[in-house]
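In the form predicted alone, a lone chain appears below as structure tokens.
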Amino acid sequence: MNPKPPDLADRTIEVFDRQYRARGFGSQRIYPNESLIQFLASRYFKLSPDDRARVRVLEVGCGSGANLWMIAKEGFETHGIDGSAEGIALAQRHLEEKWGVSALLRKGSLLELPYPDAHFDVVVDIVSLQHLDLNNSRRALDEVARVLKRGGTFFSYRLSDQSVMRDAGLRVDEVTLSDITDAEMPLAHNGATSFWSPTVVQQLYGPAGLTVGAVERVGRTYANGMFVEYLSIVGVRD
């Protein structure tokens, strides 16, 4: 097994900082993740406006705000955190200038969330925690569980072990590449990237104090025929 490069998480943040500076809003999608919409719709959209305003939602790794604006627009108390200062700046503009909404945004580490214990009803992760290796994933899940209220929900959408790129780079642990180095592959050169199976989900969620409520495989085939699959995961704080 190849040794883990130093400061792998910091290097990945630098990758995204460069992308945000070079491409602005074009570096990520502008509209929210479909599986996240389905999750929120099934559990929270039925609430009255007053009740929604009392639901506190945090997106970890919020990037340029593609999901945050929808959460804010739907009337939830909306928070976002990202390690990239460039991403946070774009998110602020995205929410205010395009959608006329606001959220409480912070630059910070996903491994040391700057929030009190049991502060949030919902935490969401859309293809952000997949950029952590196993050791840092455990730390991040501990933090997610810490800031969630008991009975609160954690929705995560991340690459699965069935994706075509899972071996397209140097491996730093059983499930993580230091980078997808093959430029022909989807999502190449986005820094550290991990590919989980449902078994890995169960192994890591339990010790963090999260009960796995559902794991769904969601796949897509690119125009070149390459198959990429994600896991849509719902966890509940014990």
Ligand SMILES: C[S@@+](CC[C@H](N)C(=O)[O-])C[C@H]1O[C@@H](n2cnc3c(N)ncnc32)[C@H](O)[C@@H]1O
The other form holds:
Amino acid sequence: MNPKPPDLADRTIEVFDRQYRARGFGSQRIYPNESLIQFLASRYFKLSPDDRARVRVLEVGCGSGANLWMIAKEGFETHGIDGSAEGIALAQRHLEEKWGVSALLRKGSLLELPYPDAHFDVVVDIVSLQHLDLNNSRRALDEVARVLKRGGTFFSYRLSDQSVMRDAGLRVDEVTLSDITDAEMPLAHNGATSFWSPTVVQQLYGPAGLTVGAVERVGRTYANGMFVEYLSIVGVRD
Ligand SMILES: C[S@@+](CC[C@H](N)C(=O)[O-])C[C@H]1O[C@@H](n2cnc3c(N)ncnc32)[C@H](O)[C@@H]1O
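Moving from the form predicted alone, what structure would you give for the form predicted in complex with the named molecule?
The next block holds the full complex; its first chain is the one shown before.
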């Protein structure tokens, strides 16, 4: 019997796995996302070192650890998960060899988080859930809400529907392309990529048990004039 063909989520993880194998740390940023720093600074950097050590933070889709090292260095209890074994291996080296910090890292799926209910104070997603289609996004948001404590926060930074490449590939649902196939476009060939409006955020967060606290638009115009926009979203677990 032939093995089941990989679904879109598995194929997307394979794309990242290949990139990490081929390009190592060169395949992602190595410094943290600025909006994530702003989010943590506004809520958690004011805590004492002892209190920070009691704040349990999970990055879903942590990749090679660009954000995770900063979270660990700032003294939070740090956890990371990613579907790519290559990404996790790079993250381990990134934290330990470059920054002298550690985190609890696991290889696993955003669709089935291997953590108990109500385990984390904060979950962060930096450009990872954007690589899921709508059905899988619903599953991932249910999982994020399940592992968050009541009143815990979910910070997400993801592509918006104002981005130039939103139609540059084969559409699999209202907001998702199976890949950005136009090689001239930013983020081409990264597997499934979805583009949300603030309305889509509201429609998906509510049923998962997450209340949307704030949605900010963060835009960037590339040197060639191409415009890419992200949504910086703070959700609170009901
Ligand atoms: C663009 S990278 C971002 C990595 C990291 N958050 C950063 O900011 O550098 C997206 C990551 O999401 C992971 N990913 C995508 N789909 C996934 C899934 N279904 N389950 C687990 N990880 C997934 C990929 O392996 C990849 O490491």
